[in-house]
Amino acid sequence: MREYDYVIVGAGSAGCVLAGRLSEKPDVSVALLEAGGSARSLGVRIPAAFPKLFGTDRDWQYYSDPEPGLNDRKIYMPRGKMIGGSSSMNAMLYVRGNAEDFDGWAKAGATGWSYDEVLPYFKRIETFARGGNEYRGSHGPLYVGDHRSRTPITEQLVQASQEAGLRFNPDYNAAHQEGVSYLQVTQKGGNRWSAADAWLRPAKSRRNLSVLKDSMVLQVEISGGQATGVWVNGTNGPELIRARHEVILSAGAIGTPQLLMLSGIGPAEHLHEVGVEVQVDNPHVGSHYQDHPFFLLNWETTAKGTLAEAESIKQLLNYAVFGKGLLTSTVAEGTAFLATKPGLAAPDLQLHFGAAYFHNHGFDTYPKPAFAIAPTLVAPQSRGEIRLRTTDAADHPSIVGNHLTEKADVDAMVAGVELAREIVAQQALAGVRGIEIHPGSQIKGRAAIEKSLREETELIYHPTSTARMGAPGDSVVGPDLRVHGVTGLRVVDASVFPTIPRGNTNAATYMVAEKASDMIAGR
């Protein structure tokens, strides 16, 4: 039987942080384990690749049920299957979130973690390409920087938002997140830099640490209430890897919570109902499930240097000799945040401004060369929550997030359109701007765009806030990120965040993972 100190469970994002600092100790054993297999693909490795990823073996491929406030579609929803975890998938987008919502954190209960306090973990995480400050990082493992080769017509959507009245910001991660902005990534060299690449490749010559792939794990195994190890499908059935000191859960938001479920922690009605013996009865795991939807609009271009030549000869020699040019794209190069109506005390819209045609999370293509821009919900009143079907892992738990259920939702979404559609009309793109593609320049009105809006609107992928962190009684986990009821167990991933961030959730999910590495290693 193996034993370690610490299972962590998921080597994603924060997984593989919490593997790469508290293997630093050497007395310290730590086990990573991981449902899917290496991330070694030059689809991870390019950034404009990272939508070819989609609908792989790399990617969980989860499926909402059917959304209430989308017309009953099935939201896809993908998320990593691979060391690194959706890190190693995702836009690599970095924004970290807005101050008031980690003050709203600890307002709600989660002691410790206002942005005040948060704040030395975010610099600690990164290398900054412009350099420290007292916002910034320069010593962290995680390179930030600006797009190597920013595309032309990012640049006119950038002038073109503050000819509409956005002001630009330079650094939406220092004092202020309002404004107009270039986006900054998580790259190094024109590569993905990802939490693997970051965190855990400078540990894995450690004999302290093991990372075990295709490892999926079943339950976490509890005994007189203390987690002392977990199940995982062995090649000879279900093995038990035992934890001495913690089993740590990093599976992430739409995982985590299927895991604890599988344990016995969760609401007793519904463990109940699918036949799991209840070890801890909380209505809250599962709970109070948040996600970002998001609307692309797409105009025709006469702009050149758009994505649609990325695929080149020209750029494919740029990138492999240089690493540069539109492969280093994220398809996303600009933002903008704003607040849709007055009396918020932050943004509650997020602008995508893309380089590309993008529709249907890439899957659709169009023939001519376009721009996107997608208003996007960082402050959603919707709630909804994460249930077993059955008792197998293997089977994906049922999913359901309420998206645009909520009329303050809808009205901000609702001003997101009319708003991309405002800054597209402006000079600056005067001479290249072509016919809108979707929705359609015939959808007018606030009925028609509400009914567009439920035909259309997706995720962007950052399920939060399932296992959140607060007091005992109105939370799965305490600020110390152990789970109540339970010893020996916490949760470290973004399903603690009490409300999700106002922003691509990535660069918030290592700030925790910083910030609990320091808490189980008493440092």
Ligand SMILES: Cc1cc2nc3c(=O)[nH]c(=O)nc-3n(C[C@H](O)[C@H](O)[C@H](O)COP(=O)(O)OP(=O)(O)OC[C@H]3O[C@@H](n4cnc5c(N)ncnc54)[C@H](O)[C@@H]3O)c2cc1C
Given for the second form:
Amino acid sequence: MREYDYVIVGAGSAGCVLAGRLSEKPDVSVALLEAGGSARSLGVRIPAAFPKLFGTDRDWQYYSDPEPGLNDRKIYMPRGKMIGGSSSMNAMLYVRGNAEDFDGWAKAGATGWSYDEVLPYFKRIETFARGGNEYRGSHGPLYVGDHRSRTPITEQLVQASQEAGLRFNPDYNAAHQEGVSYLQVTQKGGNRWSAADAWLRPAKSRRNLSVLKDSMVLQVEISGGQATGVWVNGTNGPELIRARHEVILSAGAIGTPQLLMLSGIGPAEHLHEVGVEVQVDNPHVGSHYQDHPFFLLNWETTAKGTLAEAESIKQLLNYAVFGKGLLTSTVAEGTAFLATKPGLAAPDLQLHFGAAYFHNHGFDTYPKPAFAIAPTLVAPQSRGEIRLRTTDAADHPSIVGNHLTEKADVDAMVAGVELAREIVAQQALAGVRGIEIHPGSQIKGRAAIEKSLREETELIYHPTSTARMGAPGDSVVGPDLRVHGVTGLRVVDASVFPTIPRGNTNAATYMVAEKASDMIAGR
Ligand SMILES: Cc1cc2nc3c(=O)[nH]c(=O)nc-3n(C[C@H](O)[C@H](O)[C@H](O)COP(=O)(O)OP(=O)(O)OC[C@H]3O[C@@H](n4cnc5c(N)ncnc54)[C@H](O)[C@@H]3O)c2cc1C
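Same protein, the form predicted in complex with the ligand this time rather than the form predicted alone?
Let us now look at the entire complex, which starts with that chain.
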């Protein structure tokens, strides 16, 4: 029987950080188990190609249940199923969140996770291309920087945002988040720089680290209240892999609550219904699910250099020879953070500016050059849940987010649509803007915009908070990320966020995993 000191489930953003950090001690053995396979592919490497991974076997291809606030539509939720997890598939946008997010975590019971306490970890993670300072790091394994070749339409959109009244903010990951900015990305030399590149690759040759691909974990083995290993679907059927010290779940905000429930940790009544023997009755498992609703407006443009030209021979050569050009774009290259009403302590809305036609997750095409603006709700009030459908780990769980069922959320998104149009009406875009393709200029006024929001809002792939951290009785894990009611079991991934941060969620996942690695290693 295979046995290791630490068994980590999921080689995604968090799992790669943990495997890299925990295996730094040569006398500690670590196994990293991943359901997916290799991430070696041009689709992973070339930044502008990330939507081409959607619907492939490197994508879990989840769908929500019918969403009551979105006209009962089932919403597509891609997740990375490969080494690097979603960091091998994501859009590479590097956004930490707002200081208020982490101070809110600490106030809600996540002692030790306030902004001042997590800032050193954000700094430790990165090598920031513009150099280190009070807020930014310069020696970490993760390369963070500006786009190597910014599109002219992005510069015009950032200029137009200033004309519409937003302040230019050179670094939203520093003292203040508010304002309009150019997005920072996790790339090196114009290529994706995933968690696997940053943390796993340097550790790969260590003899105390075993990375097991194509290994689907079925459940945690719990005996006498202690997690002793995991059941894995290997080539010869189910196999028990033992953990001498700890099992660490890093299967992401959908996979982790599913595995907890399959292991008997979750709402007792629900587990009885599905036929799972209850180990720990905890109603918070799979509850409090949050995500960022995202609505795409698109306009035709006469501007040159949008991503409509990305697949030309010139751009392929520019990418292959110099690591530059349109193929290094992440589609969204600019962003803005703002509060849609007075009295908010922090922004509730983020705008993403896209240098291309982008609609329906990139599955739809358009015959002319275009650009996009996507209002994104970053402090949603709605909460959802993830529940088991069956006891088979291979069956996708039921997911409901209840997005746009709260009036405040709809109000913020309506304000976002109106602001996007106001930006496009500015002088900076006068020579290049064309007709509004989506939702179309005929959609005017609160009622029509709200209807369109319910018809077309999607998610920006940021599920969190389904095994939240906090005080006992109100959470799944404590501030040390240990699962309440079981010894030898922790959760380290985006499921432990007490609330979703105001911004794209990968950076905060890295921060959580870096801090967790210190706790686990006793540093
Ligand atoms: C298409 C897309 C675009 C995104 N764009 C951005 C962006 O630009 N910026 C940003 O900040 N964030 C972005 N995100 C979100 C960000 O990538 C995630 O928040 C982050 O990667 C979450 O990390 P995680 O470790 O919690 O989960 P993941 O990285 O998803 O890792 C979970 C891992 O566990 C594995 N796993 C799951 N179940 C099992 C099982 N039963 N057995 C074995 N292995 C299992 C999965 O295959 C996966 O490798 C995007 C996400 C997607 C999908």
